[in-house]
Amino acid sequence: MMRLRCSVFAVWILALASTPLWGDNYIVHLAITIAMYSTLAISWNFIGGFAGYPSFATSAFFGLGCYVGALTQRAGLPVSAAWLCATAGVGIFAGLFGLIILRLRGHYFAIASFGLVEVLRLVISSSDSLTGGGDGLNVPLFHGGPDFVARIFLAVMVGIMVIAFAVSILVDRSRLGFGLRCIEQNEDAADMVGIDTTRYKIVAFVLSAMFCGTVGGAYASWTGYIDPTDAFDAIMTIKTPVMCMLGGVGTVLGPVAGSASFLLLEEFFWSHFLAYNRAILGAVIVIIIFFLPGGLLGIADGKGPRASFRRSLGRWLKGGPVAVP
C-alpha cells in the first residue's frame, strides 16, 4: 500500500512540475499553492495527525517565516540562506514555544496555539523600525521575468514538499511515529509504559513549525512583499486542518490528497459562484468529512461512504463522537 500511495504522489508530483509545459501562468501559479498548501498541511499533520494534537499555529510559524527570510534576505544574505534561516529560526522558537504550550491538552492548547497568531501579528504591526509595521516589507525581486520565476518558484515549493513528504514517511515508520501515535490514542498510558512523551511531543511541534517556516520564506521571496495581515492570516491556520481531514487525518498521503482538492474545489466554485463560493465550499467539505470520517483516503482502505455513515450513525445514537478519523 505504501508503494503504491509513494507512486500516486510521484505521478502528482510530475504533474504540478509539468504545468509550465502545458498550462498558462493562471495554471502555474495555481500548482505553486497547491505544492505550498500541501507542505503547511503535511507539517500540521506532524502534531495534528500523528500526535493528535490540534494545533492551530500553522500560520504564526509561516508568518514569522516570511519575516525571517524576508529581513535577513534584506540584510545582504543569498536566498538560499535566507530560507535555511527561516527554517532554523521557526524551529528554535517552536522548541522553546513548545515547552509552555505543550503543558496544555485539547481545546485549552487549540485556544492557546490559535492566540499565537494574533500575538505575532501584533507584535510584527508594532515594530515599524523593524519589519515596517502595518505598511508592510518589500523583499528583494528575482530578475527574469514573471514567467522565469513562476517556474524557479514552482520547483522550490515542490522541492520543499518532496522534502516534507519524505520526512513525513520516516516519522511514519520511525520510533517517533510510533510513540506520537501512542500519545494520540492515550497520551497517560503512553507516559506509563515509558514513552518520553513530552520530547515526542516538542520534536512533532518543531517539525510542523520548520516546513513552514521554509515555505513562508519562499513565499516571502516569491512575492516580493509582505505585510502582517497577509503573513498572519487566520483563514490559512483554519485550512490548513481542514485539508488534512478531507483527506485523511494521521496518513502520509492524506495531507497532500486533502490540499489537492480543497484548492481544486475552491477554485472551481470560486469560478462559477463567486456570490456563494465559501458557502458551498464549506457544506461540500462538512458533507464529505461526516460521510468519510477517514477522508478521501478512507476509500481505498475500504472505508466508504455508506460504512463510514453506519459507523457514525451508531456512534451518534450511543452518545459518541459522529466522526473520528
Second form
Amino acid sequence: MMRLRCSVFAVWILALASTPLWGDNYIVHLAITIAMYSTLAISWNFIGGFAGYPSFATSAFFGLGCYVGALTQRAGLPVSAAWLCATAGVGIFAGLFGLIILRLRGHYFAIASFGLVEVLRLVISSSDSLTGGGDGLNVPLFHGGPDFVARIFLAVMVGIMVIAFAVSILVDRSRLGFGLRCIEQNEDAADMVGIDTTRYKIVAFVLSAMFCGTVGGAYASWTGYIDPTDAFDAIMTIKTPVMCMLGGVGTVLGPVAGSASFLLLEEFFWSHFLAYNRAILGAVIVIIIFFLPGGLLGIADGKGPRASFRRSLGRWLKGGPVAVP
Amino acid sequence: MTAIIELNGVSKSFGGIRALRDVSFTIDQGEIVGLIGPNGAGKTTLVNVMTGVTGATAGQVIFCGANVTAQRPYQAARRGIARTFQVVQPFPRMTVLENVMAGALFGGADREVNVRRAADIAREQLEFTELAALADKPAGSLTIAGRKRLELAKSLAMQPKLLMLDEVNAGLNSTEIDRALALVRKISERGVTILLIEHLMKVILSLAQRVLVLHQGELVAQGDPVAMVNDRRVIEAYLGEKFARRYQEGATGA
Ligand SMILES: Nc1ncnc2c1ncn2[C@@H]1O[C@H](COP(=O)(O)OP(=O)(O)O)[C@@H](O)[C@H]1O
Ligand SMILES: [Mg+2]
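Follow the form predicted alone with the form predicted together with its partner chain, if you could.
Expanding to the full complex; the earlier chain stays at the top.
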C-alpha cells in the first residue's frame, strides 16, 4: 500500500517536473502553482488532518514566509538562506502562537487561526517603514529569461513539495503520527493513554507552518513583488483545507490528489466559464461536505462513490448528519 | 508489604460540592482493593484525582514514593498508573488492535516502544482479553461488553503497576460479569495492583482482599470485605439509617 502510494506520487512528480519539456509557459506556470498548493495542503494535513484541528492559518504562515523571505533577501542574504530563514522564522512563530491557541478546541481554534491571518495582514500593512505597508515590497529578481526563471522555480516548488511529502510519510508511520491520530479521535483518551497532547499538537502545528513559510519565501522571489493583500490571502486560507477534504483528510496522498484536482478543475472553469469561477469553490465545498466525507481517496479505497453518495443522501433526506466519515 | 500508592488528606471541591473530604489510605503492592459507596459518593472523582484528570483541592498523592499530586494524566500513564473509564473512551474509528497499540506505544514507565513492537504487545493483550477475533474491527462497532474489554486491553498494554477499574461490570449481563471476574483475577496474578470500583457485592466479595467505603466524599470505613458488608456504617451508607437499623435487628434477631 505504502509502495503504491509512493509510486503514484513519483509519477505525478515526474509529470509536474517535465512540463517544460512538453508544455508551454502557461502549463509550466500551472505546474508551479500546483506544486505550491500541494505543499500548503500537505502542511495543513499535519494539524487539520492528523490531529483533527481545523486550522485556517495557512495564509498567515505563507504571508509571513513571503515577508521574512523578502526582507532577509533585501537585507543582503542569498536567496537560499532567505528561504531557510522564512522556514525557521515561521516555524518558531507557529510554535509560540501554538502554545496559546492550541488550548482551544474545535470552532474556537478555527476562528482564532483565521483571526491570525487578519491580524498579521493589519500589522504588516501598518508597519510602513519596515514592510512598505500597503504599497508592498520589491524583491530582487532572478537573472535570466522568463523560461529559465520558470524552470528554476518549478524545480524549487516541486523540490519543497517532495520534502514535505517525505516528512508526512515519516510522520504517518511514526509514533508522532499515531499519537496525532489518537488526539483527533479522542483527546481525553489520548491524554490518559500517555500522550503529551499539548506537545504533540504544537509539533503538528509547527510542521503545518514550516513548509508554508518556505513556499512563501520562494513565492516572493518568484513574483518579485509582494503586498499584504496578496500575501495574506483569505481565499487561500480556505482553499487549502478544502483541497485536503476533496482529496481525503488525514491520508498522505489526499492533499496531493485534492490540490491537483481542485486546481485542474479551477483551470477548466476559468477557461470555459470565466464568470462562474468563484462559484466553483463554493460548489466543491458543498459537494464534499454533503456527499464525500472521505474525499476522492475515500472513493478509491473501494467503498464506491455511489454507495457513499447514496448513504449520505439518505441521511440528508432524513435530516440527520450527512458527512459521517 | 510496601505501599504502591498513598493518599494523605485528599480533598476535592467543585464549587460548593465537597466531592472528597480528607481522604487518606494506602494500597500495597499486589493487592486487590475494592472501593464501594453509593452513587455520587466520590469514587470516580477519587480516581480522577489519582490520575491527574482533576487536581486535588488539598492533600497529597504519593505513588512509589514520589509526590505526584500535580501530575497530568499522560504523566500518570507513563508512571504506570492506568485506569478504565466508567464511560468508555475508545478511539472510535481506529481498529481494536490500534486502540490497544496506543496503550503500548505511549503508556507505561521508562519505555520507548516503536510501532512494530507495540503491535506485538497489543496482539498479546488481545489474546489475553479474548478480543483477538475482533482485532481488525473498528472500536466503535463493539458491544458494551466488548468496549469494556477493550478498555481493559488498552490499559493492560500500558503495562501498569496500578490499575484502577471504574465500574467495568456496569451494564454487563451475568455471563459477561463472570468472564470479567476471571479476567481481573488473571490480571492480578500477573502482579498488577488493582483498585476495583464496584457496585456488585458479589464481585467485591469474590475478588477484593480489602475494601474502602466512601460515603458523601468521606472514607467512612475500611477493612475485610465480609466485615465491611456487614458493617453498620456501610449498610447505612447504602440503605439509609432507618433501613440499616431494621436490617441489623433482623439479622441479630434471627
Ligand atoms: N466535574 C465535576 N463538576 C462538578 N461536580 C462534579 C464533577 N465531577 C463530580 N462531581 C460531583 O462530585 C460528586 C461525586 O461524584 P462522582 O465522583 O462521580 O461519584 P461516584 O463515582 O461515586 O458515583 C457528585 O456530587 C458529583 O455531582
Ligand atoms: Mg462513578
